[in-house]
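The chain below stands alone, shown as structure tokens; this is the form predicted alone.
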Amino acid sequence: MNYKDVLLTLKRLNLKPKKHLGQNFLTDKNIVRKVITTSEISREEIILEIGPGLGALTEFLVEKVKKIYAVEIDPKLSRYLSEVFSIYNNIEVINGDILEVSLPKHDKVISNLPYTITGPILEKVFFKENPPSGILTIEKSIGNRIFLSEDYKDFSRISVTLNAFMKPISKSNIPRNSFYPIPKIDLLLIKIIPHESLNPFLVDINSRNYFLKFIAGIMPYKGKNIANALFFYYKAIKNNYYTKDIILQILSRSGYENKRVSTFNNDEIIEISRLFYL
């Protein structure tokens, strides 16, 4: 769909952009055909695509993969797409919020990510064991956060527990003015795959579910020695048994020194995180 297509299918269905729901529609065929080469999909694959709105890149996904999951949460777009793909037999749409519906087995998840809930879509559809492979379009400065570096402004929650998941292997940017209504944000197009093995402490849903927890809550102290971070973390959830006496005696003995949090790399954070999980 270009830019007066989609413009005519909104206005036949009676349909404006929801600025709540994300909906910022592809109308840029050259970033169509950029998602799907970057996709690298093959014939045998299942595809998620999540918030697929006018089928921009649903039409293409279509002739190549095994399996399509759309997954759209605007009743209106669920029954356009039902109705536009209903030749084909390799398709289900499902109407629905990706953070409440229950995910079908699926191999890469492609999506232009509503960029209110990116975080929680992140969390629910890769945090776990054998997650799926991303092409996805994504705020830039949370993408530019994905990518690990050394700039301590990049360092954050996101950058930590998606890393712990996955690995971040390409990123480009994409033109705000490639959709409609044009955002107000920067874009990047990037591409995520699983790690090889996930370390040990993630497998279980309990301790990885700690981890999250952990992250979220040493995070905001990010640049204060690791020892003051988690002392005022324990302290805000009103655990009193970690005192800094404690907390330095438990670091000390795995060989951990009390730097900035920021300076520990996604590993040590993991095994910090076990270190202090009961």
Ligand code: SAM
Contents of the next structure:
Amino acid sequence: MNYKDVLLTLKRLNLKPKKHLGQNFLTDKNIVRKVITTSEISREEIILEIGPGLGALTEFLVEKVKKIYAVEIDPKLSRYLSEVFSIYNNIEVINGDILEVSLPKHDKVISNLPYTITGPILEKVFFKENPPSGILTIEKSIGNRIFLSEDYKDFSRISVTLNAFMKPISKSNIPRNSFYPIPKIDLLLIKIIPHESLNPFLVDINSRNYFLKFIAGIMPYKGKNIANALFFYYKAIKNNYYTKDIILQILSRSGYENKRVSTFNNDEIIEISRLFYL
Ligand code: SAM
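Having displayed the form predicted alone, please output the structure of the form predicted together with this ligand.
Expanding to the full complex; the earlier chain stays at the top.
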């Protein structure tokens, strides 16, 4: 699909791009090629495409993989895609919200993500045991935070949680004007793969959910020392067991001195959440 194809198809479908659904359609074939090359797909793979839109990536993927599940929330686009790809028997277009549908088994996720729901999508698709790998176009500021620097200056909820499950391996800029309409944010194409082995604390669903809540809860205090951050967090969720004394006891017993939250590395933060898991 080039710029002209996108405009014509939208007109034919009587469809105006919906901002709240992050509908920006890829119009640059070079970027399509870049996404496909970065994906390193093989014939044996099952792909989950989130938000196929007008099928700019889908038309290439369908020729190259074993099976694609393409989940699109917009019923008009889903109908259109089902028609266009009806000659293929290796694609299933699912009309639904990616955050609601139950996900079929897949090896890789390829998506120019609907930018408005990046966090919830990452959580649903990747924060679990045996996650798929992902090739994703996402908002640049989020993408950059995912690639933790040595000094941890980008330490944030998304960087800690994503790095707990996935290893970011490459990133490259995507020009905004590769899309119609041109988005208001800068974009990055990132590739993430699962860790060889997941931290055992994140395998069980209950401790995993505890960890995700714990990180969300202490991140507002990431500039404070860990004892204070934990004290404020447990106070906010009305957990009376963790008094300042108990928090200090647990931290000092385990050798975690009173450092600022943002100076711990990922493994240490997971370990601290484990120590406070009841
Ligand atoms: N892949 C297409 C492309 O590159 O041209 C479209 C990408 S556009 C950035 C995001 C797509 O995600 C849109 O087609 C939009 O309708 C769809 N979308 C938005 N929210 C969604 C959701 N919750 N579940 C599934 N699809 C969604």
